[in-house]
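This document starts with one chain, in the form predicted alone, laid out as structure tokens.
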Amino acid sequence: MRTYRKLLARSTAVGAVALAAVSLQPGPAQAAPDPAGSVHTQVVGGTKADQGEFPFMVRLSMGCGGALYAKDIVLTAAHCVDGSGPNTSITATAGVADLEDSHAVKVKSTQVLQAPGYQGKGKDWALIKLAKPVDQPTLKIAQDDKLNSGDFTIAGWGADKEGGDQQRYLLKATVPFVDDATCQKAYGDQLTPGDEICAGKMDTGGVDTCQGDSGGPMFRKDDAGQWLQVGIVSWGDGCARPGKPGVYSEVSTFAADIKKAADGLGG
């Protein structure tokens, strides 16, 4: 079953990478229900990230993740938001690994831009304009697919197991690239090759994003040793199941569209 990794009211939670074991009360869902009642995930099989390790990470009040594309623009998943236009209902929390840290920076949204043409399959990206800049480093996005291989880092405050609670502390994990042919064997025509990139431990499972991780980045170091975003947490079948890798929006496919959209937001 195709399950988005966004936090929605649902009895069965679906896939992610393990974060910490403290339950968070997520804010009200701002996103419309996804097709087939999909759910976003959290990091399963992960470890706690250090304060400042991934300073570009953002937690969104509707129960999703994101990354600072610009100091006043968050890149997240299309399925985390309900269309495009003025929106002041989302709160972005940044600058901390512990969401209860007194140094957390909280900024309201002013506008949302969902990927043009998004209809619940592929094109799973969106931008959220913030009311003021966040004084944290941004995360560069991949302009081509040269680094769409090897091992990737994932991070989020989502559930640390399928059906688990949201986390207070940022969790991180490493997942290996899964080629399109192998991923299509797992998901068939649910997958949108070219729009999506897969990652996870096919044989053993055990490490993945899960509900509440949707919209967060999948990233790796570039040739200069700087973090580069290659994916956006999108969906999967459960969390960390063997033979069912996590599916991510392939950032390089949409890099030009994302830049055009960000420029339109004044980023």
Second form
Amino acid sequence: MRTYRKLLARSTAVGAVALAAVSLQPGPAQAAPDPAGSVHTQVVGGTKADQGEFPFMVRLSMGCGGALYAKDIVLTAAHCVDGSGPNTSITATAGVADLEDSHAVKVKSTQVLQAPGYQGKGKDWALIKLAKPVDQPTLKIAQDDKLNSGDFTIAGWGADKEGGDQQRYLLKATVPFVDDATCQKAYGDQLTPGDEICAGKMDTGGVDTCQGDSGGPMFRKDDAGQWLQVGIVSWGDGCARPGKPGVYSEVSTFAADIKKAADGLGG
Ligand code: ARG
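What does the same protein look like in the form predicted in complex with ligand ARG, given that the last one was the form predicted alone?
First the chain shown before, then all remaining chains and molecules of the complex.
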């Protein structure tokens, strides 16, 4: 399943259409495929973000999203990377909503740290150390579960519908929190409730992250009105289907581990 997800993330970047059918369904979700599920997606039901609206957003060259945890460290999903160690193969594009904007800042990776113990279920986070700092604001991560509810913002350059193309312009949308019990009804044992937080419109669907959004942040305002990251795009059964919320790594669960890992990267 882990391999499968990696393939999905990459394939989306390269040929969303050809690979779309496969990429939609991460691991266990495929056990009970829905016919519509054989297609794929990205930020579905969203609108274009303004330049500078989410300055911490990063596009990664393997076809994933990410957020600046530090000026030279990107927080993304474990399933977007191959493992841990020196790695100069990833390019991060930052500072732009339009990936073709001439002001885009492109920086190479130097190291990757995949969540210790990641085996394709839960623990879907990773850090990418950049060759030099990016001059953009970082995104704070949730340290506890106090704000793991309400409405969340999602953003990414992934597909705008199942089987859709990757996007040139950053898309954004708002999705409501879905509690663990409800999410478990949708996904059963595929869900790892302590590691994952769900969001989406259960009754109507229509708004969700999708293929190519993986690794990007799900965030909301904190009590001081500052953006706070509560999730990392991880998986879902198709995209934006009614009754099938998006599943995100629960950042507060991993906050201490992420900090420790970042410290180890000199972050
Ligand atoms: N695994 C996908 C990726 O690699 C993300 C899928 C998110 N799906 C969802 N329905 N929210 O891009």
